[in-house]
Amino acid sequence: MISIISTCSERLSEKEFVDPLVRIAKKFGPVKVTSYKDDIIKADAYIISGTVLADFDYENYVENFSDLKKENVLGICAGYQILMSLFGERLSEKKYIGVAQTDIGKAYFLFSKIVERPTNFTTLVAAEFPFGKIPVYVKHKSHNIFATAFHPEVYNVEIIEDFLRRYAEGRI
């Protein structure tokens, strides 16, 4: 099974977020969606979706995501910063809106707070911004958990689906 947790405090902003996953998941097998504020249900492979810009509800139940330590997990922006959070690594305050370029092509961000270089992680795909050239696709070092800044149910859906047919096929 796998498991999409919504970080979404308000329903409305699932169909954004949340809804989308769930289509794509769905060509890999069954799928249950639960809250960031409920416990964690054991499943095969977990994604922990984005939300809204202003939406940090979640940043109050990162310990609720412990047990994901060593799982198959995909975080998705506020996924990413719960995944990094629990990792140990250092979150810089930075802001994206929009459309960048990445190592793979065009991504779709929305962010407010990001790893600029992080220890635990290897930089699977980078970004350049005003800021700087940031590490937005990571995977842990010793862990199949991969985390990205970006949205990649809005461009970059093999991403979504690489993860979930390594799962199916039994690889992570």
Given for the second form:
Amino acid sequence: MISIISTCSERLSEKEFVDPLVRIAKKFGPVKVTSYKDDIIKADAYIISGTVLADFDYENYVENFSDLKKENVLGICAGYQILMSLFGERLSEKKYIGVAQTDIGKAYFLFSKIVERPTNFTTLVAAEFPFGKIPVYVKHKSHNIFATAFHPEVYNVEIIEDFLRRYAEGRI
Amino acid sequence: MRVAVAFSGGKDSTYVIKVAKDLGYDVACLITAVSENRYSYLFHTPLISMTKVQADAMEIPLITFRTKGEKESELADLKTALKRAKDEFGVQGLVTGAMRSTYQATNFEKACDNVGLWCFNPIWLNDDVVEDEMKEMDIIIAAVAGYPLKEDVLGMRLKDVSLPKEINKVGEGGEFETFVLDAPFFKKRIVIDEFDREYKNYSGRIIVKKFRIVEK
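Hand over the structure of the form predicted together with its partner chain; the form predicted alone is what we had up.
To see the whole picture, the full complex is given below, headed by that same chain.
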């Protein structure tokens, strides 16, 4: 079972940030979508979605995600911010909208907060921004917890596919 | 939430009006850019003057703004129009038909962020949406821009056109542009009685000579 947790407070934004993830995840197993306001359900792998740049309601529900600290998780954009907050990383107010070059090619970004120097996470990919080179795809040093500050569903689908192949494929 | 829709008259920007309405959003106005650059990446241009006719058929107010269609000025002109939508119609968000173009999405996101609006792209990355669009709406081909689309497809119903396999079925690469004559939320429908075709070297458009708005 793959759990996709929406961080969207508006249904219109779920069409943009959750539905594309569901279309990708369905290729790897059964998918259940829940909201950031719901209790965490039991699953083999979890993807926490992004949301609209102006949407911050999920910040009021970060504690809802505490049970995920030892699970297989991929956090995307808002999902990345939730995971960073859960593990006590310091988010800086930096905004970037659009495509930027990373170590693995171009990626699409839509963020207003980012961790410049993570302490509990290893950098897998970094990107060059006008405000400096910053880790944008990270993995927790002890757990199978991954986070991208960009939207891999746009140009880097293989990141989502690799994650699901590793932790969800073949499981019911 | 009250929203505006970035409207070009084509299938994608018309379909997102339906998506927003179906989800309970109040579509307070449409916003159309009249670009002097027919090759604008941000704003689609065929039959743009007919968007007023579509807005009347939908009974939704329309804001139009002129832009030179240059990269530098397009974004500034869009911001001005969004401010107007916010002030005059009290909208809190903009809905767009962006599907794959990060250039389009980035510009809409930046403009919304600048004026304090939520930006929604409900058909983003949804390549299959064209099937629903053709099921729900009466769509014609308004322009073509690329081999091997020939002159005879101009003005044809999209559902009746057999697109060659090298053409992206949603037209997202700009291979063709569309115009919507009717949709479930239109109060009246549009009938084009007479049009000319302007076509050369696999690039062309229709020019509407006579049309009517009729009861449904």
